[in-house]
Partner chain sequence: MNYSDNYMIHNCIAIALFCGALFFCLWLWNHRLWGERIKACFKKPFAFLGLTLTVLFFFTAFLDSVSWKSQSLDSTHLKANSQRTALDRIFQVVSGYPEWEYKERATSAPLAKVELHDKDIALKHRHVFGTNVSGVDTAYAVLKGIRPAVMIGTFPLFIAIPLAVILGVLAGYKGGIIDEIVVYIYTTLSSIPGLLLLLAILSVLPKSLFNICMALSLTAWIALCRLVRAETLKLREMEYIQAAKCFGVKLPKILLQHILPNVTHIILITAILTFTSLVLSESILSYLGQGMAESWGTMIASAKTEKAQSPIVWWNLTFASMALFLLVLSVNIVGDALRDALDPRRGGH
Amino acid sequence: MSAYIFRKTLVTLPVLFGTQLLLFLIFFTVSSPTDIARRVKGPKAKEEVLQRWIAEKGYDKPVFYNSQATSLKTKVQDTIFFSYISKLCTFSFGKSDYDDQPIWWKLKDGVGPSLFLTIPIIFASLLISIFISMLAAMFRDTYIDRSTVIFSVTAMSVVYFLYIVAGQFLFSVQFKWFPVSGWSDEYKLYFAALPILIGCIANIGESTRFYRTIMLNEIHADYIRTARAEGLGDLTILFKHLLRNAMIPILTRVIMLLPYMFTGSLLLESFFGIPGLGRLTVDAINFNDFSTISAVVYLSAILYIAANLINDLSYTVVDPRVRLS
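Can I get the structure for only this chain, the form predicted in complex with its partner chain?
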């Protein structure tokens, strides 16, 4: 088992390298260092300010290959790319380009609110979607099943941020049940209630569609028919047989939400002013803050690799027929 984990990790480590390479291609090959500095410092900044900022951050070195260096080793090492990769390997993210704060602190502060939002959203929408799809499976080909399809396709077709705008308008402005936006560490639940509610409602449509397809694929299987013929009750069939066999795709989907769980929902957090990792990312893109974006993408790639690994390992737990080679 541990050999499998080790081998899988080694094979997927180049993905981390590849994501950073992609980011460098996006940010550094299209624009020159002066453009980057100008975007951060503002269009009216003086030339010396820009040059000083560039030298401080080390962006005046060539990006991938330093042809002016002496030995082959320094040709590769005296570049922005190499210094970034070597710093990331030791998890030293450095300071943010925009407001010079250590990125590690920003990440640490942001993970808390993001988790506080996304974990309830994932679990609540999972429970509700499984409930609705099992209803659809139990009452298949009746009006309940058909209305489940209509409901899920309709819910899936609405733009995500329309849920946010409509929810804010209805619940905060008209009914005045929840605050429009904001965050406080003391009254977390009060400020997080509306985003969690809206996140749940927005995710139900697509999840229900997917889970219903899985449940309906399983319910026509022979073992369900045998269990019925044996006289087992509805609830037993649903939970002991149907749910356990439909668990694999559902579990895959939930585990692949692990990166989303930590990086947070970009839209929800920026609309509700919640200081999580999602809003950190959106701000970083708006202010063209390359080091923060690089750090967040690095974190997200590590979580994606971890999620893939947990996914493969979970198959052995859930399905006794699967054995890892």
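Structure of the form predicted on its own, given the form predicted in complex with its partner chain:
Single chain only below; no partners, no other molecules.
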């Protein structure tokens, strides 16, 4: 087990490095240090103010190779890319390029609202979609199953953005049950109720279709026919046999959603004014805040790699036949 974890970790290191290299190339292809400085200091800032800010942030160095340095070591190290990678490796994210606030503080402040929003969405939509899919599998080829398919396909076809706009218009503007947007640490549930409701509705369709396929694959298995022959009830077959044997693909999907709990929902947080990591990422992109973007992407990549490893380890718990070597 430990050897497998070690090899798995070594394999993911190039993936982590490649993610950051790609982000670096994309960002500095689209934007230049001068563009970043102008976004921070304003379009009317003088040139000397811009150059001073660029020098303070270390963006005045060559990007990948410093030809003016004396030694080969310095030619590689005295660059923007090396400074960028070395800070990420030591988790020294520094301060934001836009507002000069410590990035760790911003990440810490954003985790709470993101978790408060995404945890109910993930687990509520999980329970509802599994229940509907099990019901559809039990009554396959009936009007219940067909209605489930129609509902799933219809819900998947609607753009996420439309769910948000329709939800705000219907529940906030027309019925006035929830606020249109905003956030308060004292009244979290009041402001998060509508985003959670919209997130659940938007996720149920695709999740139900996925879990229905899994349940239909299992419902025709020999152990289900044996359980029926033994006279077991439908609820016993559903929860003790069908659900248990379908846990591996369900676990795969659920565990890979865990990083989403921390990184938040970009659209929901942006439209509803929730100060989570999703909105932090959108603001960082709008303000060309490379330091914040790189920190969020780096932590997201680590979370996805960790979720992938946990996913493999969970197979051995659910199915004793699985061995990791």
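Residue numbers count along the first chain shown, from 1. Only the largest set of C-alpha atoms that superpose within 1.5 Å between the two forms is called the rigid core. It should be emphasised that the depicted structure is a prediction, and the values quoted were computed from it without experimental measurement.
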Q.
On a rigid core superposition, would T29 pass a 2 Å threshold for CA movement between the two forms?
A. yes
